[in-house]
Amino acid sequence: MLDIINKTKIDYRPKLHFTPKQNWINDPNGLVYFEDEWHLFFQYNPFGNEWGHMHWGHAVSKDLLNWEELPIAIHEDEEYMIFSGSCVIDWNNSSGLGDGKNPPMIAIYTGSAQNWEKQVQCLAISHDKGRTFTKYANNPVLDIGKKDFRDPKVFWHEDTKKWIMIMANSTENTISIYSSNNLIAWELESNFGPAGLDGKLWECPDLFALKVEETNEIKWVLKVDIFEREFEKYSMAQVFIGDFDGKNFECEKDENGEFKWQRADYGHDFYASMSWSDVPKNDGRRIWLGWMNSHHYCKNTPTIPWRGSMTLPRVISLKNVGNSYHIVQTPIQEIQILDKSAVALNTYKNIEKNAHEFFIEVKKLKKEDAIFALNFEEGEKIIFGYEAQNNSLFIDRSNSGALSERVEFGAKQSAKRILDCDNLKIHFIIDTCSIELFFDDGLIVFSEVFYVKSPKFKIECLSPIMAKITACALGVHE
């Protein structure tokens, strides 16, 4: 590995993805708003750029862009490592945790065992808006005695007036459904699942309501993360769609009785999602994020000396498409406040200055193919676009330099098109070793990194077709 990196001419830091200054991240964590603050936690292991002695890290950013790393948020202890969780804000105090003068900052997170015997629910609390935290005395506050029961979403829940707190049980492919009066007692609701795709292990809820656009309805979105399905190399998120009402998920099923199911991300590279929590009512959006890497490969990315990044924020809403319900995720709006310059489409680009937006568009595609390609200067090439004959969408970084030989890394990724129309919009940004495809407006999404040897690239239509291109360079604020 380390002969790959020397002989590379890229720095593959990204300008707009948030990334460690050094060692390794993964899964997002406790994404929470708070007093003009977006706060980004992180499973952080400060010793080294691999897995393991997991701590909560910890960012903030004023426009989900430019991120300031803080010293780490919560730190394991000889009991346990400091698993995937999230945060909130009790602003009623209804835990009692409150110190009187400021509605405190919760994290409640899984504590797994250093003997990988059992994994308990923790609360760690923050009087100075995330920098500082105490883990609760009395902890943990549920422990049904399991070895894999993590990853804790919780979220307040104004109908019922009780907080809601969503967990994994990862080797039964469920999720429990919890609700409390004050953070500390939790009674059981009810189960979910096994629902969707066969996984080896469930991890990394996530539940909220969305407006189904162009409507007044309400619809519920359950997104599960499945680590390493069986029968197929790489990690996913599955998404579900239905109600709630404060105890049950009701998912909507198909003609056969069968509970439907979407897949977030259809790239290698966006795991653990998670969205944020106290986004105020004059903003509205749900945005979220995600690990952009997979478990496949994460120990061998050539990035020294940070290893891990997070996908850009986005937007999750929700269409009727052929009466059928889909989530659409488009890149934040906060983009716009960057520096945009265009760029000649016949030079070449070089994305170690600049990260890079596209937009691509062909409004009479008929049943043609629609096929795309980034040229790097050293041979390598990312292959995308539309395929006629399968109706799919794919990305193909078979040839993306690093990696690209190992199978579960270089294996094409395709999606059978939603939309039936003639018109045909791709929307992407290229960020030093990362590119994120959005397909019709997002209703259908790539995420994927790659390490080339060189920094300069071309983009060239593979197809006899006309389509109109357009890129900017996209300049951060430093």
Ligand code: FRU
Contents of the next structure:
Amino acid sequence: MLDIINKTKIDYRPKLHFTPKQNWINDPNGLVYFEDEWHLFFQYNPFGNEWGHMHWGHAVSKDLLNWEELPIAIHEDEEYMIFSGSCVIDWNNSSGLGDGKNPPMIAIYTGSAQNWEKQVQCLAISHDKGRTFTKYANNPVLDIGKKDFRDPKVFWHEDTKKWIMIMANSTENTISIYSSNNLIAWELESNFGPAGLDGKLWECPDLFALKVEETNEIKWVLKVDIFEREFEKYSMAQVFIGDFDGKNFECEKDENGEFKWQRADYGHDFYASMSWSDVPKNDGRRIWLGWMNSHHYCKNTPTIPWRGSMTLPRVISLKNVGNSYHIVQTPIQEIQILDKSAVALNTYKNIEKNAHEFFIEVKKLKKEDAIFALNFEEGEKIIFGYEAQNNSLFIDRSNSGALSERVEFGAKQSAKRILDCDNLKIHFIIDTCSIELFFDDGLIVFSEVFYVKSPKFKIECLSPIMAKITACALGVHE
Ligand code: FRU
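Show the same protein again, this time as the form predicted together with the ligand rather than the form predicted on its own.
The next block holds the full complex; its first chain is the one shown before.
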């Protein structure tokens, strides 16, 4: 009883991360920029804070940080729940679904049968900047009679002048690539997979081109999430890098002829990420965010009356390190620094009002550990850093408060360090109940939620090294 009272008292609502006013959310959907607004649609249950009755919720922002939640954009109906999918702007009215005045915003989503018998792909059209959508009269536009066939991501492929849709055959661990001239008639071009991690469900693919940093080379990034059902007890996003010609995705292979893959994020809480479509050319960034949660404990996160948040939007780029391509992620620069000296590093401070950003730099690290602890006021801890023995970066939230005794939540997460360098840089953002850790300028990232009794903490360096630590308060200028 006491426990319940305590939980309801704690306000875990983050300051910079998107959360709904109330109820359940999961995957980001339909990310698109249109007429000066960043749109964020999301999997939403208007009837409670558990998964079910999936609708598309909606929020818009001018700066990717301040979100205005709007009324539900697409409602479930008697036949189908509205599962994940994407939005495009049909600039040339290729679909013929425009109103003759403005280009329509078209959502391509999975209709998941209420009786669970099949999943089909459907369209919905908006003529009012995503505020309201009308379902296409001849839905579904793609029905191959499959049960687990979902999460269409659609984009315009300039070279072939076609729309491309990639989607997951979840239980088969494959991606199907379709093309279309009009968003209505779709033709199968190819399949990719199984590859990388398999044996579980594949969900929420994304595919986009990036220029490799400091070269003129263009490579394609294919991201797909894996819902680990029976084996390791967490879900994660994996990334393949290769070439795409409008028909086939050719993945880079290693010296044994195996497809190369990497994790997008090594923490527990980065899933179903999606990148924004139609980012203005003069901006040019590829920006994505993910659902900051895991299928394995999302039902139990102690936040009331909302459940689920998004990560911060991040810029993704590609780097060639040690003769391999790697994705690099950094938080969007829109995060505004309010006060550079806002946090005293060795004392508990009132950090409840803002989110905070920290930079740690360790120079001349010679085969030694660089381990740090966040010691929270009520005794909880989060430990992270570099372990020399196995050359790995890690985060450990096994003593971080609510849920941390559960193995699927508390298990230490680690990643082999990619960079071979004796300077270590750690950049992280803490926002009430989450930490996003960017090691080595974003080559290795961990996203984790945590539920401590008080968000006040001290930072401690647990290793006998010299570390420079700086901190800033983040937020929006009042
Ligand atoms: C991923 C997912 C998707 C599906 C949606 C349903 O988290 O399982 O595959 O479309 O959530 O809410």
